[in-house]
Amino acid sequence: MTDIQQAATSYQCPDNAFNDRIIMVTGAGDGIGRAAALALAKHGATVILLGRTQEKLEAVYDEIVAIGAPEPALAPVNLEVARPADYEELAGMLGNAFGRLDGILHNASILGEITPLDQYGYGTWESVMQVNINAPFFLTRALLPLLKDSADASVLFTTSSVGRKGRAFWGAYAVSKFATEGLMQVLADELENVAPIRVNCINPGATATKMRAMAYPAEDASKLKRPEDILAPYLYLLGPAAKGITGQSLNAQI
């Protein structure tokens, strides 16, 4: 295990980390999402709740304020549909609201089918990496003019072991994951020494989620970790601990 592995496994994130940070969460309505978006609002930060259904952020929004945490703002988007300018469009309104961005965590995600390659579906390949990894680019591509207003922003990416060895009838989700590692290495490069702003992927590993649930039916999600414990490496890598960590694929789960 690396020294920043450990570090970010083991760390106790501070009451205040958050204090005046502005962060973006994707797929914030449900999971793991959900339970980082609650984290970060807890521990001070102003969270944009960004996801597919409008009733699912309201819940969270109000799970938010009803702890006292700083006000989130809803952004209800369909990454399956989206396009480069409703990005922009995104990035020009968080522009006026907030005058900069603090961090990203690139959560939202779709599992499409657990088959061989000569039996995947068309269109659900075409869905699987418009969400999985067009969205996340797309949505950093915009954001980044904000990011680099912050003085120390991170940008977070969600990764699977199957983005890092390929793993048969695991099709486009696979595929997504490999790419979404390449984009943080590329992008963590570019920025380096640039701008000051951290890129890292994040592997949630087996965690009770619909998405577990989905690709694997007849498993006991009550031996799985919840959402709400491996939060560690999220705060570490998306807070202030984590300066000048960049272009990591750490673990959520060791």
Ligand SMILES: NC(=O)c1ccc[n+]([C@@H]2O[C@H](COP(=O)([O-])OP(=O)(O)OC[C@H]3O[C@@H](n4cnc5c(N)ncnc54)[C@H](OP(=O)(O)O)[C@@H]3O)[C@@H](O)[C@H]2O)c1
Contents of the next structure:
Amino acid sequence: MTDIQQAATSYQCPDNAFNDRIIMVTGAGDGIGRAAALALAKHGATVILLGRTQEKLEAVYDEIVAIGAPEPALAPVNLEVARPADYEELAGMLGNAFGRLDGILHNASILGEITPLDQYGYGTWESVMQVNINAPFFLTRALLPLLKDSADASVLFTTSSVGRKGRAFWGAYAVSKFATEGLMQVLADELENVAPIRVNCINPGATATKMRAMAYPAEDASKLKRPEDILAPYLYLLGPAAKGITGQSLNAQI
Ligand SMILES: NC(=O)c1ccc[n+]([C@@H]2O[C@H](COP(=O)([O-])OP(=O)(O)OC[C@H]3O[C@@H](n4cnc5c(N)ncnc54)[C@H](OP(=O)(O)O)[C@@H]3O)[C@@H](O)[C@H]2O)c1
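Mind pulling up the form predicted together with the named molecule next to the form predicted alone we just looked at?
Starting with the chain above, the whole complex follows.
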């Protein structure tokens, strides 16, 4: 295990580590994104909750307000249909409201089909690529000016083990995660020594969520880690402790 992975795995986030930090979480209404948004808010962040289902975002908003954490912002966006102009508009609104952005957790993804490539649906392929890789690029590009206005910004992409070694039947999902690793590496290399923006990937590993249940319907979910159990490396990479660390692809579970 590398020193950075060790530091991420054993990280104990101080209560106020995210005070005065503005962090966007995509897919914040459910699963790992919901848990990450709550944890960030508990540690002082003002969280921008981006997702496609308004009611889920509102429920997370209510939970955050109920614990007395900083009031979050809602960004209802369907990543499958939003166009670059929509992300520019969102960036303009966030610029007016906050003036800068200190981090993005790119977490939203869809699984698509678990099926051989010769039967893989063309439309599904396009949807998976749109949500999992095109949208994170569009969003990041639109938000880069706001990230550049932060003294210490962190862009964290979500990868998967099938984005590091291809696996039969995982189709567009696996290919989109390889592309995510590539996007992370290109952006990290471009920004290193140019702007105080670090860019990394995190692989959550097997975690009890709706997506996991879709991929492994016969599995006993009670034996898996829950989203709230795997967050230390997320808080490490998104927060001040990982200042200067960039271009890494870490695991949330080892
Ligand atoms: N769970 C695992 O075992 C595991 C393993 C490896 C990697 N991952 C990765 O971890 C991340 C989180 O996965 P998860 O397991 O928490 O999945 P999940 O429970 O299915 O949650 C995915 C989130 O993404 C949102 N989303 C999906 N399509 C969207 C769209 N078109 N526009 C906006 N938001 C959209 C969903 O919104 P709605 O709830 O409104 O649909 C949901 O909030 C993903 O990147 C996944 O690839 C997970």
